[in-house]
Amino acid sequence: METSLKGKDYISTQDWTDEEIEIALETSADLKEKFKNDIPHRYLADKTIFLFFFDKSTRTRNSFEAGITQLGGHAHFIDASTSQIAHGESPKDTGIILSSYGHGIAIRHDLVPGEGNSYMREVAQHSSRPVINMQCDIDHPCQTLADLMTMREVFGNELRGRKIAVSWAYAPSYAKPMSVPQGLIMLMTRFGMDVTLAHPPEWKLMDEPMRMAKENAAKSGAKFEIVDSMDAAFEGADVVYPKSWGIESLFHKPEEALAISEQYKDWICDDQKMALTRKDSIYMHCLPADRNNEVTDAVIDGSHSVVYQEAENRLHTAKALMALTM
């Protein structure tokens, strides 16, 4: 697949133009159709991608591993803790050497604010092959591309004027990355959606994604607002995306963040909150959802939920990104 995107890094959706995002979405839809109909699509025959993980993964790892196999190539899974990165090997050396061994590098590095995105960009600076962000501290551009694809499958390609509620939700498990809500507010404002961000006062997002979301909304003519109530965010929403994330200043002290969150257990997506949304609204989550903390079983397993369609689209968007750039 020879395209104008060959060799281009995909580290943030902000790095790609609206037209390039549209190409990725069109390619994802085409690959989904081919997959469903067992039509071979070995666009990356004999090509290799290196998958570096600094964090755990289910959907991301498997969407990339299955995806490259279906495209005719091969993935090398690398746990950063068992590689020479754990002994201090530099991003420069990693980028130069691995790009001489294969055709693409993908990295997940999401749990330390201020580190993941910078690390990826340094690898990319020295790599002769494209670098794909499988989730960093700032953005999760593979997830949000699949989210946009899913919303379009449900509502049609014109999302302008549709309201999405991106809300913090309570979870007792661990301090989760901030990249999904940040990626959502950046990408959905670009495509004309009215975005309402809701969180308790301690859970502010990073300054730069907030600035970009405001700029994107101004350019597209969309609305972007911040509220301190999940109910207010859900009112009249077409899409709700409630999930937990950590406190930026406390990622090095996650137990403190989890202790503070105990006072916000009522930030849960349940039938009462879904009743505030539009009749044809959808519930979304990047998964894994913290059931009966972030969301009740009745909602995530109910008629509004599109989480499995959304998760499936992670495969098709991952394949599109690899096929277009590698």
Given for the second form:
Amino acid sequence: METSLKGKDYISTQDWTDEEIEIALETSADLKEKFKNDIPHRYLADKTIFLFFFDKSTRTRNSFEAGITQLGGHAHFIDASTSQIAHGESPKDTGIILSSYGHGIAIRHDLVPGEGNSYMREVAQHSSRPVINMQCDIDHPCQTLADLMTMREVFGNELRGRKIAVSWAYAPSYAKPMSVPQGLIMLMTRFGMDVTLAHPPEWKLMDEPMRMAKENAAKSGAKFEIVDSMDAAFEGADVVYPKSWGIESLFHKPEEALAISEQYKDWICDDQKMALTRKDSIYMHCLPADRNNEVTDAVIDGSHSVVYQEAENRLHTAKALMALTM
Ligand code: CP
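Mind giving me the form predicted together with phosphoric acid mono(formamide)ester (CP), seeing as the form predicted on its own was just shown?
All chains and molecules follow, beginning with the one already shown.
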């Protein structure tokens, strides 16, 4: 596939122009259609992508692995802990060497605030092939692209004036990265959505994505507000995206963050909260969800939920990103 995006890194949605994001969405929709109709689309025949994971994954790993196979290429899955990265090999050497063996590098490094994004930018600086961010400490641009695609499938391409509630929710399972809410507030303000961010005082997002979301909203004319209750965020929302994330300063002490979160167990998305939203509102979650903590079964399995459509779109958007850049 010859495209203007060949060789371009995809580390944050902020690195791509609106037009480039539109190309990615159009390509995703085209690849979805081809996949559904069994139309071959081997745009990356014999090409190789290296997938580095510093964290666990179901959707991201499998959308990239299945996706590159459907595009005619091959993925190497690399658990960073079993590679020489674990012995301290530098991002520079990793980037130079791996890019001389294949056609793209994708990295998930999301659990340590301050590390993942700068790690992948350093790999990218030395890689002769594109680097794709499969989730870092700051952004999860593969997820938010699939989210934008899903919202457009439901509401049409014009999302200006639609309200999205991005809310923290209680989850005891693990300190989830901050990158999904951060990615959402950056991308959805850009595309004109009125974004309301809700969280208890301890769960502030990082300064830089907050600054970018404010700047994007000012440019697009969208609203960006921060509230301290899930109810206030859900009032009149078209889209609700309640999910847990960790406390920036306590990622290395998850038990302390969990103890603080015990007082916020009522931050759960249930039928009462959904009743505050618009009749045709949608419930979204990047998954995995902590069922009956972040969200009740009734909501995630109910009529507002689009989580499986959203998860499926991870395949089509991952394929588009690889086909366009590799
Ligand atoms: N949403 C998401 O990135 O899922 P995984 O963690 O399973 O890849």
